[in-house]
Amino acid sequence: MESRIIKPALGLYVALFVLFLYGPFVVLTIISFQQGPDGGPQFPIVEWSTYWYRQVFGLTPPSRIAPLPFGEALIRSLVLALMTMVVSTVLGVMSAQAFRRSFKGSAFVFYLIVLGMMVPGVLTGLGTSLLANNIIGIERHWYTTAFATHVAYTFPFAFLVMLAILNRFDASVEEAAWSLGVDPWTTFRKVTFPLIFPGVLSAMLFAFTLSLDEFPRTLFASGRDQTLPLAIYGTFSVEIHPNIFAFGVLTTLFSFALLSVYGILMGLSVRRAKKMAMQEDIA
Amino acid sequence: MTSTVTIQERQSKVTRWLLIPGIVWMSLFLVVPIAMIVYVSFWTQTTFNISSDPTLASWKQFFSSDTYTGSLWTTIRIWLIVLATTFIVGYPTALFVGLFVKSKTLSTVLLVVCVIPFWTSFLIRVLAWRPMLGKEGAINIVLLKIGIIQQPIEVLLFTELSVIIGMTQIYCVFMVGPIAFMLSRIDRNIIEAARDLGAGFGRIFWKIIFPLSLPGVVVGAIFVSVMVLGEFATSGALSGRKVNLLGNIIVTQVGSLKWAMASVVGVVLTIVMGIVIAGFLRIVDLKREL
């Protein structure tokens, strides 16, 4: 009786609190057409034209407002996730793996690494920095310093998801190949691996997509060259236009369609599972 | 029975190979660099250099200087702030999420829903909230055109008060998430069970479902903690340097290379957190939640 009120008095409020969650990005979908180049990032929308889109393309006239120094940035960060994704997906499988096995020290192990997520970026990036300028004397680099805060980051991630996967997984498939006399390795590639591949593909995805936007850390490992998030960074100090909405808009399809690519190789893997089961049962 | 203790062992050292490599990388480049901001927060800074000598004047320049103070009562009075807001603003959506809505394919739609705005890089979706807030923002001329305002509401934006709306916004869904998860694990049958016995629906849900949902609560605050004590960005770009957190401090030390007293300030931030979060842990037991 009271639900009759207060499940669509809750549903109002759901929309409401999505309302405000798109907000900001209605808003800055909508500055992002604005005139160019003398089109402010602000209301009212002068005249609708795709001139931003084209400037951050570097397909418009010279003007008064440089174009966004994105490019070298924009393959750096690319450069520096797959990086991240590669090593720390590694990781988080070796180590997942190795907690399906009851052993001494396992809660503090199990501490050390989620801690990489706890500790705040801002904290890993300046201890970092410390130890490379005065302890071991070494340049800072996206590709050294940045790199090794990023995988601190996103392993402990890797590392959860792998081990909600390996909680649920059935060890007599192993057992079998093991009594079978297929040794370790080759039961981890051919048994083990393409079972947890579902899982394998999320810790991959957490770790580019958390490696690519990540900027506490890289604001102070990173040395001299930019990554993405520290090239956006660079634009707070100066006045804004809208070319860093139509960026925004554009970075956001990009992970649309990154997810979409997941959801693809996902929808393919589960479907291959349901194959080889179904063979099973034939055989 | 010695084949037996052989594969044991043959086991036991490949966890140890499996584990080292993810021990030493922490390690590393997680634990000494902590490690290595305690100790660099006792070092000697002049002017244009540091050294390892050991001193206390960078402490006793935080806590004698109302900028470095000041800065950490901010931090505490905005993250008791936005962790409140987080949860006002997001615990009826988790409880229509996870308690209300009956169909499964439903409620993830709306967590997926609710996710989607993380794809937008984190510094644009700050950055977004200037045309939201500005005297001549979206919000700002909506009110005037309903006529709710006859003046444009100037406190919106570089102030105090648009730092937390930006931080309610990017941070409630952290909140959102594990709630929903705990509420959605409740056996409905007691909630039947209380309604038969003739409780109403404020009996119920003070009784049972948010004691239920406290471990999700607890989960939620300390994903919101850690995010807002650590953060700069949002306060820097939505106050106008009005706001100064902790981690604006350190940002502003490290730019003008006085390492020590960033070192100092990072400990302080340490600190807090590590109190923050044992705080939580002693509320609900997660271990036993989980």
The other form holds:
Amino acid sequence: MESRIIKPALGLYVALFVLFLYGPFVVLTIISFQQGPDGGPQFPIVEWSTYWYRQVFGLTPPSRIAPLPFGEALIRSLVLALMTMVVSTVLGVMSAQAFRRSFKGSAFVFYLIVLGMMVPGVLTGLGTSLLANNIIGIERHWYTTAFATHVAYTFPFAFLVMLAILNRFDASVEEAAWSLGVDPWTTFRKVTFPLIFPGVLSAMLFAFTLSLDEFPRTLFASGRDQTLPLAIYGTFSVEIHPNIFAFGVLTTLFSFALLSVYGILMGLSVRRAKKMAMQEDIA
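Could you switch over to the form predicted on its own, since the one displayed so far is the form predicted together with its partner chain?
Excluded here are partners and other molecules; the one chain stands alone.
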């Protein structure tokens, strides 16, 4: 009797959660197929068309609706996210490695690291802006001050992911390599890193997606050059057309493609780890 009530209730809860999560994206996708150039962001659709997708790629005749000025902003965001991903992941791996052994002041250093993800982004961005302008005396750019705020924000996520991975790591495999005379760097490169590679991939994905979507810190710290979230916000503040929804659908598909690559690499890494474990068992 109890399972006949609980299971449907849980099923309904999951269905409502999925609807809440993906409902807005489904609506935006439908509106992105509105007719153009006269069709607006109204629902239901007046006439189905791929006009706004062709307009995003500059394949439509000139009209009163100007193309989205997202080209340079998109490149800046991708480069910034890649830079942040590399630096945050390296810092995360190194700092998590350091926390495998207890040291004096480790609790203070831990909370100092995770502080970057807890401080409100507006305060971090505003503080960075004031520091750059009034104290250091440097000009704000997306590749300097904004990059520093992105690293400060994403580094704690990479650190926590790697800390969870290394806490479950079997140190006996490293000790076996050291007992055979292998130096620490070679042991890390040949033994440790392949085993923690799935965690490194997760840290990279966290850092890249968080940086690509970051808004409040970038708003104050990027200077006059806009990244993609700032450019989208600027477009919304003037006038809304379905081309922004078409662009949103394309960027979401890019994110899904990124997740697919992540899944493939993760699967290959897990398969390689199982193969290594089987070879060790045979030996």
